[in-house]
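We begin with a single chain expressed as structure tokens, specifically the form predicted alone.
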Amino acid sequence: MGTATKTRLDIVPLTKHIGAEIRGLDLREKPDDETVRAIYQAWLDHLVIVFPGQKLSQEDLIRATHYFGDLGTLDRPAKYHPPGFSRMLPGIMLISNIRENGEPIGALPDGEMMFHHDMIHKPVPSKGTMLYSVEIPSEGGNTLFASGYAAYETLDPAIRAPLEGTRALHHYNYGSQQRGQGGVEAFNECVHPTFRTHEETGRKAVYVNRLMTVKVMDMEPAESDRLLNALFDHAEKPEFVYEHVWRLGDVLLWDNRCSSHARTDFPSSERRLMMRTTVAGTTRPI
């Protein structure tokens, strides 16, 4: 494919505080640079875009990664592949409940998730993650997008001010025993701002969420429960959240210092296959 080199992008936001499509633009063709950047500046102000459309290959998927910083590297590689992707390529993993002799061949397979930031529980967490659906179930599934920018600024400052300036715990246990070690738990945990400023924006947003976050520091723990529950019950308001319901070919990109996701329940019984990549951190949380 050659160079497009169109520089009006057609972004239509989705929701008041979070989410934006943008229409027109095949990501089997590489954009100009002014386009990459209108891209980039559509990310930053709606937190969440949509490519809706695309076909693309796993070349296709990381080079459009790369238009948002370095590739990210896999936490846990997927150790079984589905008919035509029995070759992945680094830096992509499959998000599916698709499995081959009883073992998925993805992560993250069933059910509904709570919201949550991906990679809180390390110290350099994922600055976005780009997810790519090859197959959709018929109903469920979908993914919502909770503004952190929005939630902030509109918190009761009776929660805000003992919450101003502290740090919090984020724990994640993958679900699993490691292989020959013992049955020893896989988990990570990291402890972060529990509001956290964007260092591109400026902007503060809500930082911890309720799949992930244990407890806020150097707290007592009847108050950080207390504190932490009503967080998270403003920053998952509906009027803070676009729900994306998913179309084959759609292509998602969140900003994961801003933004929180979680993921309805769909059928069991139907497969479900996405691809993810992430953009690499390039800084501690502040």
Ligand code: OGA
Second form
Amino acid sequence: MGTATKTRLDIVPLTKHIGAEIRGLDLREKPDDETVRAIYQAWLDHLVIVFPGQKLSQEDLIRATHYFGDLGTLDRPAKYHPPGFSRMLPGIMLISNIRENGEPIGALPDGEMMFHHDMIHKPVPSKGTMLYSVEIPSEGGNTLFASGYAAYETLDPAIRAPLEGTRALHHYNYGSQQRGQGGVEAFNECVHPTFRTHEETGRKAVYVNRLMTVKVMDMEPAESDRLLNALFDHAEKPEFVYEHVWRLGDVLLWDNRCSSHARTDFPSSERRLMMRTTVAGTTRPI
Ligand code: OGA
Ligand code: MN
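Alright, leaving the form predicted alone aside, put up the form predicted together with ligand OGA.
Expanding to the full complex; the earlier chain stays at the top.
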């Protein structure tokens, strides 16, 4: 109030429960502290933020990631760099189906992915993930985001009550981007609360997913399967989901504490290239 210089953010919600686009921001320019706080609040409110029309260097992407916390480090730093890039900065990962000498230059190369929370198989999962589109196919490869809050708040008490206070086991193998626990050796495993309380908003969210959750601990396997399948079916309902159709230059930031995401199939004959950073988690899920 009173000053004429204050940046007003243009925040446009994309669905009832999840997603907002922030227009008119060029992430190459550092916003003032008040604007950064407003963007952060919009992220907490909307779970997924879209910054359209960006043209970023790797340094720009890393700077923007820092508005939301510490830059996450990678288990597996990028081995390759795409055509036109002489190197990849530490902290930037490529998501791509492009192949050089038969090897994908990035992670999660091909096709459809089931709903998941990034790094849920780790003790302190990433707080957020930022994805920037550099090359996109002509169709498909959309990313779907589901609000874990909306799923929790509308969950049938007959499903919610027996799961309240339980913990679930998560398992991930980077080779299996499409199927859950299908007999593959775990890259990593971890147990977390089935319903997670977001440490900043205080809201509870569904914190299990079809790709990585193996079972509810201390529960009969048949009962665990029944409840989890009912929970996944509920949490993935279109009314809780925003489907992002990528445009070149979109930067997306999602909150892994209260949302899950999935990817639709896309033609293997077309190139898809994203640059990805993560915001490091600060606590074990509670
Ligand atoms: C990820 C991811 C989805 C996509 O980077 O964690 O799930 O659309 N990506 O590539
Ligand atoms: Mn992911």
